[in-house]
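In the block that follows, a single chain appears as C-alpha cells, in the form predicted alone.
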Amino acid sequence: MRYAIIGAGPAGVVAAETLRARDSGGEIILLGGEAEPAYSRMAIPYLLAGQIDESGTYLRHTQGHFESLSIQYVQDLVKALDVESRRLILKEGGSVEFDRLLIACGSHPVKPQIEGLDQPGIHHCWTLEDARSIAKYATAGSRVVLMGAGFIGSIIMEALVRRKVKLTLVEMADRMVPRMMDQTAGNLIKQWCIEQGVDVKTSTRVKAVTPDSSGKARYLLETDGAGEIPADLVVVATGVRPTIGFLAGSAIETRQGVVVDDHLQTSVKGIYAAGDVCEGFDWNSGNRAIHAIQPVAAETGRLAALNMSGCKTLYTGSLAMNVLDSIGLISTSYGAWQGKAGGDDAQQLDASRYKYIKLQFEEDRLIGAITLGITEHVGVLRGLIQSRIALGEWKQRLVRDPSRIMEAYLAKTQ
C-alpha cells in the first residue's frame, strides 16, 4: 500500500506516524510545501516573542525522526491532483503516485485588496520565513501596524508587545476578536490592550499603504476613520482560508474546505482530509464547519490515518473552541457562544476587574459559553457542552448565578 499525505503540519505528521504504527510495510510519503523541518504555525508567535528558538517550533525534535520510521519527507508543493491516475503533480516537477491519499495542507493567509500591500516590509505572519522577516524590523521602539484583531492577529499582538515595539492595531470590525467574542467581551479586551500600551483602532479600514515621502517613517497607512498612520513594519493578519485551489477540476467536493463524511473520507474513495482544510461536522450543531485549531488537526489526522489503514473509525465531529491570551487577559469561547434562536442566556459582568461569563442554553442544556478573565473551571464548561447533560433545576440556578458552573457539573455528573 502506498500512502501520500499533503501537508507536514500537525495533521499530516500525526497521520504519517499513525499509518506507520498501523502498517509496518506500507510506503508513506509526507509532502511539505516549505524548505523547513515539519513545524507548527501556532508556535511562530512564541518564536517572535523570544520565548523559543526556531527548533522550538518543530513538531519532532529527534534527528532523523521520519527516516527512522521509513517515512519519506518530500519538500515540494502539490500543484494539482489527478484523481483518475491517482497521482499528485508537484510544483518543482515530477509526480507522486498513491493508493490512498490524505489532504492535510491547511490554510493560507488572505491578502486584502488594498493598494500597496505588495511592497517589501509588509508581511503575513504565517511561515518561519515570515517570522524571520518580521523579527528584522520589529525592534524596540519601531512603529509597527498590525492589520487584523481576530484570533491570529491577537496572538501576534502579544508577540509584538514583547518585542517592545510601538504597536498600532487596526481592525475593521467594531470590536476585537469578533468571531470569538461578543460586543461586551470584545470591547473589554480592547480596553485592556489599550491599558497595556497598544493603540487599538476598531471600526477602521486600511485603504492604501504608500511610502512616506517625508522620510519620517517607512510607510503611511491611509485609513477610513483614523487618518494616516506611520509604520516601519506592517503585519497583515486579516484571516486565512483553506488551501483548496489545487483541487479545482479534481472531482473532490469542496465548499469552504474539503467536504468529508463521518470517516473523514472525501467524495472520492480512498482520498481523505484532515486538519484546517477539512470541512467536517460541528459536534454541537451537526452542521458542517472548519475548526482550525491544532488539537482538532492532530485528532482528525489520527482518525483519518486509522481509516486509511483499514481500521474503520467513526469521526463524530469537533467542537468550536478557542482560548486566547491577550497580553495577560485570558478569554475563551466554546460551542454556540452566539446562542441559538429560541434559546436563552445568562451572564455576569465585573468590568472593572475584566471578568465576564456568558452562558448559552437550548432548553435546559448548555450549548455555548464565553469567559473573560476567568480561568478556573473552563474545562468544566467544555465538558458540560460536549456531554449535552440535561441540567434540570440547575439551569435556573446558573441563570441566577453563572459562576456556579462547577457546582452544576458536580451535581449532574457525580
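Residue numbers count along the first chain shown, from 1. Predicted model only: the values in this text are computed from it and were never measured. Whichever C-alpha set is largest while still superposing within 1.5 Å between the two forms counts as the rigid core. What changes on going to the form predicted in complex with the partner chain:
Once the rigid core is used as the reference frame, the Cα position of Ala408 differs between the two forms by 2 Å or more.
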Given for the second form:
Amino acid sequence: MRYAIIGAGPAGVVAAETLRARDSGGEIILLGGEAEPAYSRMAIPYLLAGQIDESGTYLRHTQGHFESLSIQYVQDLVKALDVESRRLILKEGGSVEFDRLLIACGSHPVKPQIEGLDQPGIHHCWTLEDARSIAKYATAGSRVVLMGAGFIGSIIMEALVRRKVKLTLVEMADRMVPRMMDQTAGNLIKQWCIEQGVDVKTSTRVKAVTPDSSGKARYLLETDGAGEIPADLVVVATGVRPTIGFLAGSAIETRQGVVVDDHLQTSVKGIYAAGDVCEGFDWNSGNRAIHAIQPVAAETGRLAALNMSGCKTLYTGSLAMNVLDSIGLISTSYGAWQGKAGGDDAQQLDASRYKYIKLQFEEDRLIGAITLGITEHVGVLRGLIQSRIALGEWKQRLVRDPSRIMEAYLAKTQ
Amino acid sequence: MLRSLSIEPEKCTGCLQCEMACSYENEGVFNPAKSRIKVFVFEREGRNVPYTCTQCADAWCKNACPTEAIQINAATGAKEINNGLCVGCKVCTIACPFGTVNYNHATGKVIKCDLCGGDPACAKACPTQAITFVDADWTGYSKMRNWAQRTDTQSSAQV
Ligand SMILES: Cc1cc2nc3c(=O)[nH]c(=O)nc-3n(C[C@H](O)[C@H](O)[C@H](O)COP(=O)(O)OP(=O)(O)OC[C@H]3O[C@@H](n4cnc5c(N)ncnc54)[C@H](O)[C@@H]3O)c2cc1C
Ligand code: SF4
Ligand code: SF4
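Please supply the corresponding structure for the form predicted in complex with the partner chain (the preceding block corresponds to the form predicted alone).
Below is the entire complex, every chain and molecule, led by the chain shown above.
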C-alpha cells in the first residue's frame, strides 16, 4: 500500500505517524510545500516574541524522526491531482503515485481588496518565511499596523507587543475577536489591550495603503474613522481560506474547503482530507463547517489515517475551541457560544477584574461557553459539552453560579 | 505493569494532605493553590472528590500540542510536560476534557500531574487511602475512562 499525504502541518504529520503505527509495511510519502522541516504555524507567535528559535516551531524534535519511521519527507508543492491515474504532479517536476491519499494542505491567508496591499513590506503572518520578514521590520519602537483583530490577529498582537513595537490594531468589526467572543468579552479584551498600551481601533476600515511621501514612515494607511496612520510595517491578518486551488478540475468535490463524509473521505474513494483544508461538520449543529484550529487538525489527521489504514472510524464532527492570551488576559470559547434558538444561558461578570463566564444550554446540557480571566480547569467545559452530560439539578446550580463547572462535571460523572 | 493513581472519593475526608504534598513535591511550597491534584468539596452532599489527570491512553493534551512538548514517560506511562519545548500556548488546557492541565501564570507554561516520576506524593500523604498507587488495571478511573470515551471525537476508535 502506498500512502501520499499533501501537507506537513499537524494534520499531515499526525496522519503519517498514525499510518505507520497501523501499517508497518506500507510506503508513506509526506509532502511539505515549504522548504522547511515540518513545523507548526501556531508556534510562530512565540518565535516572534523571542521565546523560542525556529527549531522550537518544529512539530518533531528528534533527529531523523521521519526516517526512523520510514516516512519519506519530500519538500515540494503539489501542482495538480490526477484522480484517474492516482497521481500527484509536483512543481519541481516529477510525480507521486498513490493508492490512498490524504489532502492536508491547510489554508492560506487572504488579503482584502484594498489598494496598495501588494507592496513589499506588507506581510501576512502565516509561514516561517513571513515570520522572518516581520522580524526584520518589527523592531523596538517601529510603527506597526496590524490589520485584523480576529483570533489569529490577536495572537500575533501579543507577539508584536513583546517585540516592543508601537502597535496600532485596526479591526472592521465593532469589537475584538468577533467570531470567538461576544460583545461583553470582546469589548473587555479591547479595553484591556488599550490599557496595556496598544492603540486598538475597532469599527475602522483601512481604505488604502500608500508610500509616505513625507519620508517620515514607510507607509501611510488611509482609514475611515481613524484618519491616517503611519507605518513602518503592515501585518495583514484578515482571514484565511482553505488551499484548494490545485484541485480545480479534479473530481474532488470542494465548496469552501474539501468536502468530506463522516469518515473524512472525499467524494473520491480512497482520497481523504483533514485539517484546515477540510470542510467537515460542526460538532454542535451537524452543519457543514471548517474549524481551522490546531486541535481539530491533529484529531482529523489521526481519524483520517485510521480510516485510510482500514480501521473504520466515525468522524462525529469538530468542536470549535479556542484559547487566547491577550497580553496576559486569557480567554476561551467553546462550541455554540452564541447559544441556540430555544436554549438559555447563564453568565457571571466582574468587569473591573476582567472576569467573565457565560454558559449556553440546550435543555439541561451544556452546548457552548465563553470564559475570560479564568484558567483553572477550563478544559472541563469540553468534557461537559462533548459527553453531552445531562446536568439535571446541576443546571440550576450553574445558572446561579456558572463558575462551578468542575463540580458539575464531577458530580455527574464520579 | 504500569501503575496508576486510584481514587476512591468515598474514603476522602477532605483533609487536603494530598494537595499539600503535591505542591511541596512539585513547587517546593505548602500551598494547595499550586497543587496538581484538587479536592472538590460538595458541602450539600458531604462529599469530597480528589481529582487529577488520569494519564489517559489517548491523551487529548498530547495530541493537541503543537510543539511535541507533552511526552510519555516510558517507565511510568505518565504524560509529562517538557518545559523546554512548551511555548505556553494553552491549547492542551482547552483540549483535555477533564480540565486537568492548567496554565501557570508564574512560569508561562502549563502544569499537570506527572506521577512524581513513579512515586506520587499525594498517595503517600493520604491518611485514609482514598488515593492509592496501584496496578493500572485496578484503578477507580475506569469510570472516568468511560466518560472519556464519550468525548468522542477521537476515542470512538479503540486502537
Ligand atoms: C500565527 C498563527 C497562530 C495560530 N494560533 C493558533 C492557536 O493558538 N490555536 C489554534 O488552534 N490554532 C492556531 N493557528 C491555526 C493552526 O496553526 C492551524 O489550524 C493548523 O496549522 C492547521 O494544520 P494543518 O495541518 O491543517 O495545515 P497547516 O499547518 O497549514 O499545514 C499545511 C501544510 O501543507 C503544505 N502545503 C500547502 N499547499 C501545498 C501543496 N500544494 N503541495 C504540498 N504541500 C502543500 C504547507 O506547506 C504545510 O506544510 C494559528 C495559525 C497561525 C498562522
Ligand atoms: S491532562 Fe487530560 S488529556 Fe492529558 S493525559 Fe491527563 S486526563 Fe488525559
Ligand atoms: S501549553 Fe505547552 S504543553 Fe500545552 S499545548 Fe501548548 S506547547 Fe504544548
